[in-house]
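What follows is a single chain, given as structure tokens, in the form predicted alone.
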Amino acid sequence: MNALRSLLPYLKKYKARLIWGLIAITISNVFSVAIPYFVGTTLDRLNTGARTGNPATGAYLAKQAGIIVLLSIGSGIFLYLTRQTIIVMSRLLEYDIRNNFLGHVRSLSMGWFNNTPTGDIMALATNDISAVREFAGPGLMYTANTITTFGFVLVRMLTLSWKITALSLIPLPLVSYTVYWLGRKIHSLFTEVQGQYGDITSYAQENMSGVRVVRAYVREAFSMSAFARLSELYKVKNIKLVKTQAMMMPAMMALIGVSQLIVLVVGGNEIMAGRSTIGDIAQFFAYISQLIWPVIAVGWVTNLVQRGAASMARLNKVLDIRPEVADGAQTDNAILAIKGRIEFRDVTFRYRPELPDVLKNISFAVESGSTLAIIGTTGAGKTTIVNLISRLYDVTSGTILIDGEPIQHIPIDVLRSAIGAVSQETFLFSDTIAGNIRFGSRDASDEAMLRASKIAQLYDNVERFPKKFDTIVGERGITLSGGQKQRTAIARAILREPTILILDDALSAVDTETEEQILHGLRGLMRQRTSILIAHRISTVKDADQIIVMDHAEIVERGTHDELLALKGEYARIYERQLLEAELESL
């Protein structure tokens, strides 16, 4: 339960909803209570009528029938009210946490969204935010709704007889317990129908985002039989948890019988004992009735309070994640853009404590202006080169200066807006080309972002299609060619006019004559900021200023291309490989 003390600050923010929602059920509840009095007295007056022979008149039945409507009218309108201002409340508090759920979650670091599925994700945004709703809303309102009107139901039942009353609510304490056990399986059930839910979603979300792989191998049989697993047993997790929920209402109604049984025996003797009358002992039945959906609701309640609770705890696990990546101290926000030097000083990095070293003691400088090329192995650590220059790592040891400043003095933001970056795993959205060509650069010019993409050699492709630029892509840009979704990436890189341009093996899924098309648009782009080439072909890296090669971690090789080749090393065997390769190709 002390999960819930975190919507404290929610639930201020909409203080005066929230009041205006209490005020109106109570006096909903008030309206609804007094009607059994009228009804009581009215069978009074009949009964005694017909005894002394003086019978209640029709203005007077009248009268009685128009206060019983008008009760249920106030009491109807008052309850309509609550909805609006309690209900109402809990969707603007439903927004608020989701909004802020998904704007924590984009500040996390990358290392969190490695180790942590979509589906779980997608789980706590959707699922979990509408089980802390129906806490905020129909919890908070239907318990205000069942403490007033017990409290003003046995008033009025005390006021008609204390030996009744006291009779009548014997079965309460065993309704107690048995919400209380009740809830407590219901509170772990609904925790494990949760944590499987997060695991259809991540199994779903990708195999959706792989249908082409599937497809390739010939594994949609396996993939639906591991999903109809996972849907089983969460239809299990379910079906229990149902069961379990299903115990509760009968449970109720059968303790509320045995308050109207109680009621009937004890109040038909106090009856033909004199001490009550048939009123009393009506208004005592239209009481009990009206306990029957408080106690009821208590277990109802009970079980969305114990989801509420279990769905907030799991939101706040990841509410309470720090970013290991974020602005602190260190940052000097005095700097307000960046030149584009960029120096590596003995930089050693591993993504988590239990696994190996993916850089060693990598050391080099990079001039503003200038370009840098990198090759190698795979998994020589090329990528977690320009990953931890973009900052979504930080360093595990050594020092990463830009313009001689250590990296964590300068602004996230002011860092990755100087940076355009193409990875070697094109992202595009669903959204048209010029959409995702602008989505960096938003109030981009048209002729810009025609312009950068005549450099990206993606114009010519496009002006092919019926809708030109205003062609939707579909999801991840599946409608393109992958030399296309490259092409696109690069001009959305090349619109943002960044101080460091990053090209992460970003034409690997282009042609030789595009690729030396492209760079041969790239050069003029070049001189004017720092560039990073990260490539496998030598003819990508040849021009650049400088040139390392990797191997295991570590940079084997560092220099321009002629002399790489002089050393006759690791850089020269490469070349040598990708020129017989050439002609072989020619053959």
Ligand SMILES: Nc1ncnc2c1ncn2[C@@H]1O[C@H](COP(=O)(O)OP(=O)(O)OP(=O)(O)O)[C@@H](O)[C@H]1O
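Positions refer to the first chain, counted from 1. What we label the rigid core is the largest C-alpha set whose atoms superpose within 1.5 Å from one form to the other. Note that the structure is a prediction, hence the values are computed from the model and not measured. First, how it differs from the form predicted in complex with the ligand.
Here residue 414 does not count as shifted, since its C-alpha moves by less than 2 Å between the two forms after the core is aligned. Core-superposed comparison between the two forms: the CA of residue 195 exceeds or equals a 2 Å shift. After superposition on the rigid core, the Cα of residue 488 moves by less than 2 Å between the two forms.
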The other form holds:
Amino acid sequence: MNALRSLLPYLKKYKARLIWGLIAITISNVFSVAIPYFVGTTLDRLNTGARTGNPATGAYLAKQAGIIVLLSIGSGIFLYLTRQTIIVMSRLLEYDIRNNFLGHVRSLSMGWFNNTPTGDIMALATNDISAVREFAGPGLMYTANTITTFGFVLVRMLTLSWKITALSLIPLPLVSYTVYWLGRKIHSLFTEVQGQYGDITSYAQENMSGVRVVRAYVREAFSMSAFARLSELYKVKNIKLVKTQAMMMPAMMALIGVSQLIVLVVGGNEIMAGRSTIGDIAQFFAYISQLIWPVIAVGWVTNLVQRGAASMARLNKVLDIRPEVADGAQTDNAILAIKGRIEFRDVTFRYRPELPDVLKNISFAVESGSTLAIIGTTGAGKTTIVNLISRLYDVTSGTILIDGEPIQHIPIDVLRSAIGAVSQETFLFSDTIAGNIRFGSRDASDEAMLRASKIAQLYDNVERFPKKFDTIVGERGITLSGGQKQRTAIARAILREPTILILDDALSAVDTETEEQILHGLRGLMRQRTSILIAHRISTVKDADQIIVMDHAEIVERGTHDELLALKGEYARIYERQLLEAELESL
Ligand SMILES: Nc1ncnc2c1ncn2[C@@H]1O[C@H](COP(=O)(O)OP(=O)(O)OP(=O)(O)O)[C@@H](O)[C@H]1O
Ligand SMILES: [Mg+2]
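Now show me the form predicted in complex with the ligand; what you just gave was the form predicted alone.
Then the entire complex follows, led off by the chain already shown.
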């Protein structure tokens, strides 16, 4: 419940709306509570008027009817205004919370993303924020409505007869409780149904997108029967939900019927005893029916509050996380650009405290404008070095210096916008090829974009597509080959004209000839920039100013191609093996 307190700042922003909404709801209820009074007095006049010498006339009836119509219209107008203020406010509040939440999530560190399933983040951003909105909108509105309606109606009923009032109200708490209890049950069944639906869609999606694997391994029949099982469960859960939902209205009506029965019996006796009039009892009937919805709302709102509080608590847990990597007191905002000298001093790193070191005492320096190549066994820590340069993570111990400044002094935006990185796993968006290349440099001219695609050896390929650079890639478009994807990513990095260019295994999916052409094209570009090339092939790294060989989190050899060959160590061994492979291939 405490979690909902964090909504106060948001609510404060819309204080005026909220207050207007509460005023509107009160006025609306004043109007509607007055209606039974006019019905009652009209009935009494019709019933006893002749006897008392004050008979009802057509004009009197028309006047009373007119008043009742006006009251209904008044009540309706203010009810409309209530929804216009409070429900609209809850939508604005939802918008604010969602933007805040996503803004915050975006600032969180890679470590958090690695450990949080995307589905969970989506659920927070949709379901949980919706639950909070339902509390702030319908929840607050119906609470106010219940309180005011109850207040007014109770005063009216008590002035008519405290005895009928007391007895007829007895079943009502049961109505609230039933709604609360059934509401909870329905909600949990509903959540199950939704979860099951999620399972069905993920299963179907995986089997559709993985249809090639399914066919290749002749698993169609298995796939179908597994799907049928999921479908069956979905049906069973849905039927259970429908059955529970079906109980809601009859249970309500039965309990309210009891209230009306009490009014009829007790009221009837009071009339016979001459303590009440027919008009009074008619008013009671009307009031009981006016109480139905507020009483139901008590149970319903209790659920909304509980759900809203639980969701807000879940959101707060994420909102309270401070990003590990962020600009802070150490940041020197006077730094607006970097030149690109990179130095690692005794850097040790592990992804999480409980995991082993993936970099141990790493030291090297790359002068601005020179090229460093990293080669080594898989899992040695090559990609991790690159992650640290982009400050996706901070070092566990040691220092990284850029232009001689500790990396923490450089504003993160300045650092990252100076880096053009092609990561090992290329990620393309469902957009045109041009859009994908322009991803990090929206304002680049068409010529620059085409030039980048030529250097990346992508141009000729794309020119052969009917729509050329306007070809959509991904699910809604064509599927690019692995090498075409890599080259699109390379063009994207080149177009940024980065101070630091990083290619992490970015030539692995292209043949050695194309690789040669790309490296040749990049040469001019790399002269003015600091470049880091990570590769498994000697052909990629041999021309670098400096090569480091990594194995198991450590640098085992370093030097130029010739120096490393002369060393006759690990690098020389890799070289000989790859030469041999090339010879065997050419046979
Ligand atoms: N996000 C992560 N969380 C925990 N451990 C990680 C994470 N990323 C990588 N590792 C681990 O760190 C080690 C080094 O990984 P890294 O990706 O740097 O290797 P690599 O040298 O780039 O390998 P490859 O040549 O296969 O790309 C591996 O043992 C890997 O399992
Ligand atoms: Mg890697």
